[in-house]
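In the block that follows, a single chain appears as structure tokens, in the form predicted alone.
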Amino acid sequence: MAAVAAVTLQERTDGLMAGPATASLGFTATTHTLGNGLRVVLSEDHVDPVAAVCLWYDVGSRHERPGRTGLAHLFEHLMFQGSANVHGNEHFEFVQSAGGSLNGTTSFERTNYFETMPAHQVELALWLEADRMGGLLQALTEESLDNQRDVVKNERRQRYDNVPYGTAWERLVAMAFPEGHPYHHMPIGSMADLDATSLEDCRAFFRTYYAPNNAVLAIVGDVDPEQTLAWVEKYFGTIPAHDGKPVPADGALAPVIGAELRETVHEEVPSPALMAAYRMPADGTRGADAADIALTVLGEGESSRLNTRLVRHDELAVYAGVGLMRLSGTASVAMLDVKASGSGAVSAIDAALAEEFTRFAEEGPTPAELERAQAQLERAYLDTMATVGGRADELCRYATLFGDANLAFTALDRLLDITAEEVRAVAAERLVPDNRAVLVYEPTDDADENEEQVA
């Protein structure tokens, strides 16, 4: 049977504080399951003649085994290299020539693929996604693997290895999640593991994870549900399920790291920097929502506490921010980033951060700060849900990670229900010295020097 949920979201005024409702958006979603296990979420929206097709596979870097990191991200690229009836780059060509847009992304916990199309071209997008779900291996060759392996390695060079501070988050994640933990490595993977990946590794990975019973398909927009479901059944219904998916390694962790971990890196960077990672409550909990609000008060925007103190008042930094990377299978992570305004300022930044975090843990947010932070997060949520693509992605997210697509429609209610005391409490428990991995960057003029010291 199809599960149906309806919700009305109220948009607030664009002022600093949440004000009276000016408009409302009503959404419904139905969830259906095919015989092969594919979950299909439909949400009608006839305001504009467009529709989004979004497909989440329950596979990310946390599912990879040691020695083969980067496979999930590599597959994101391979999925655009042709399938049984689609050759080379034709997936891009078909979508773009039909007036649509498309992309894919990989994270620790999932890989997603999405198209936004003129409404009358939804069938094309469904056919394309089904063709590569059911027939990618027919087109996967050593040549296409080598080609995309080189693309991914070049992406790593451009985004991580050859840019200032480029490996900071990779280092911090490895510190916050211990060796052997499924979240210890970033989705980009290592050069050595990418080189070691074979064609048979890729075939086995695809057979294991790219199965309909390991996926959620959301179609949102100006569609006819009956016709759309008929197309889904026609193109996806004959793809066989696969029951051999291994259970991912346990992501359970202590709430706090237990002692500060600190490394100093000497590199050719524009200025000294202090970056840190803190373990926070897992996504899908009130604690994660409280942490999101706390970090918004502390580090989101020019009026945030850290920007006010470090950039505007003390002039110790040119940038200071902190935000939440939500993770459902383990602790979420607060990522702190402070770029110093001059040499020798890191110790002063560290002291100022300690003062601000301690004060916040003792006092919590003011009523005005709480309302402002919730309004900022509300606006971000409404911006996402206002587009068919954003809504499809959120429906897939909640179905994949939490088992219920309709939770996407009540996420804002849960966020606005968080109290100031919950915000203060999560800061007092988690934003503490023994729960942080710290990376300090010190500039060097020697381009050949790349020395890492453990303090």
Second form
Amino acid sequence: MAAVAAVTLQERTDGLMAGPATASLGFTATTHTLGNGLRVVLSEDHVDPVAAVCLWYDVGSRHERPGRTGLAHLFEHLMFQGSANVHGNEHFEFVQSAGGSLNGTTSFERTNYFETMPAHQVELALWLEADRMGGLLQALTEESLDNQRDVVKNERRQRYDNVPYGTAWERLVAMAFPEGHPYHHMPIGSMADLDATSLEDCRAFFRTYYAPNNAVLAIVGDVDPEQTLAWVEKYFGTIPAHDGKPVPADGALAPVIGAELRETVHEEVPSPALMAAYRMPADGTRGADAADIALTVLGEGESSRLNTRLVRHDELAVYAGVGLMRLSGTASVAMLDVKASGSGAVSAIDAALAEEFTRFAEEGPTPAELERAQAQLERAYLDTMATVGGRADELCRYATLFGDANLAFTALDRLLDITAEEVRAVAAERLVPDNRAVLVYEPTDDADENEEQVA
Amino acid sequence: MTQTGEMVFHPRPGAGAAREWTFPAPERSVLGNGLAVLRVDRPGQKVVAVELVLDSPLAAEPTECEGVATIMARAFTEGTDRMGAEEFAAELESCGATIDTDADHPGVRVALDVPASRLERALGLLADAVRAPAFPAAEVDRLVRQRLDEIVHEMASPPRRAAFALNATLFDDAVRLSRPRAGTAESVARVDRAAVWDFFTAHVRPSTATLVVVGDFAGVDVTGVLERTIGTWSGSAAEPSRPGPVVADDHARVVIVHRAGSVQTQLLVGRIGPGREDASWPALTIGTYCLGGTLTSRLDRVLREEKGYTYGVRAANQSLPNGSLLAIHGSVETDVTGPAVADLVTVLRTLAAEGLTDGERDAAVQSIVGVAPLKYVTPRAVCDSLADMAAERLPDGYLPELYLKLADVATKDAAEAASGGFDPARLVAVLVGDADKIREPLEALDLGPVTVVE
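Could you drop in the structure for the form predicted in complex with its partner chain? We only have the form predicted alone so far.
The complete assembly is shown below, putting the previous chain first.
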């Protein structure tokens, strides 16, 4: 696994690894590697008596094989159904009864699990994570699989299928990343594939990906580093490593799609909408940071160009925004979302967007816009780093995807180092018509029915 | 690396020695203009959270233009005596700040988040927004048109649609709670600059407002900064508003909001209950958590973890200006709506018949009380909670006292409060879903008369 990660690293983060990490927030982190390959990141913060335990497994929906979409996420649910010494829902019960909070999430690129605990309960969280890393299969049953399959299908209904525009990003991602590409499908997966998933698929998935040498564990907060490392060694140290992980499918793509892709959906939605996805530079590059600033100027906040033009001036939209979904194993994605106002037509929205994007690609941001975008991104960064849980997650992210946890503490410096010309250049290269997948929504029902008030 | 050896499992470890944690206690002061200030220091936190709590309850809105409080709240950031709307937005964002406004039943809230280094600049903008808002007629008219467009989207959202229908069904038509907080299409359309101005002059003044500030104030003369900014806001004196009674009819009945083709049914089951001032509030809070606070609570234990009917169902006791709303909410697959609601009712009846176990009570107390140090880490979390208490005019020591009482709740009292509150014979059930598929199964459950609305 190390060789593959290292190659990816060099391609994606050239220039970014140089120089010592600075601790701009006053925090530092140390990284240790156990004999079985588990990387452990420790960062002290003694202000509040709390600590976070965060575990990233280097497996996400991009690792799924055809016909088994949704498996990584379904598996995340099964991780809460008990393990060798944890019965049923005890993982939740133990943590919450200790005054902790917990969850897990699955994305394209990783699966994470986290517990934020009162500091004196950290050992419990480590024991729980180790028990399922090494002993999940001892508790995995057909019954829990069938139950969580139904829960996940209801999650899909609730978040995608029963919501206006709910499947928009799923459709756009499938357009921006071609058939067969590892990012072509969303982590939630399809109903058919969820139905087809067998207990043996889950067992094989665990044996392939849930290994200490495919994970990063971060512990952040009011902890004694020596004691904590001793606990980590005690609970995780004897979990066997294994090398069964296949080389992930190549996510490399041309920088631009090549020609505009466009689909129109006729559905019962409250208003017309124009949504789009653009391929952007991969995470971990200066280009991704430049793209983040470009999209902030264009589409984040009240004073952004799209809000000013489409919502305030022309009143074509009730909402207009664009943001960056950072991906490290392939192109990042700019996600554009415009919901039409009562008087806005998609053609007029499209024309106004084209004007704004073209002008921005020619002129770049004004000095005031650059300052505003960087100030907004600074606050967002400070908010992320304000909690031990947020910091633990960022440390895991940089360790897993870029090989160096301490890059989390310098992320803001890199954003503030971007120049107006770099922002303009990335817009000129990427925010162009032949690099976008466009999804247009046209309502099927007449507006009267939707405007009706509940008596 | 290759697979070698066997993992050595260890017994579950116990807890270490807990470090003492004290509830973030606010320091109260009053500025020269009569504005009450609650301040909490959170060392090490880089972003300051500020919240202005105004005594402008929704019940004070003129009936014909309900929604005016929401439009006023949004129009605060649409320009002042010093700058136009777009300049204001740009200035605020160059501070790395955000201002969010919200108009709820107790009053309007204006929340500011800003990195500590730019606190005074951003507070100056917040001060201008309430001291001298321009409320330009053109911007107010645009906000009204936007709000009308938003309503169309809200009506398409199953949870929002369910909330509108429950409020309209449960509360008496005479109380403001029965109608949408941000107004109906009819009433919002009547809001104009004059209406906003009238509401502002009648209900917005420093002497009845409270400002909560939370952050790392090391080396900052907080009082000086506040006096130079929000302290320049002036206004006449006034008596604080008094919340009126909550009038509701919670006899059991079922309302289906027809949404053709829904693959899930959105459930919202509710009635009114006692408020924070009631002695049973701590017991109700623990009991409600045992019923539906997390995925190992009684409802999800059956509906999610046993049956797989849902991604999650939760119960909540939500404080109102007088009393509370007790509600169970979640969404279930369309085809199992009948069985899911039947199970929900069975869970409630079992709770009433058998009470709670000490283990459930202990888990709830340990979770709710134990999580406080985690919950109150960020300035925004502390600020939100204190602003809630200020809006409800609770004493400054209310929260720490509540936590002491929560830790002391007896199992029997928690069970009684929850089973009395969530009495199946007194619940109004709203279901947003495909009436053609769910009507018959619901009628068969005999939960009271079933009506279908479009």
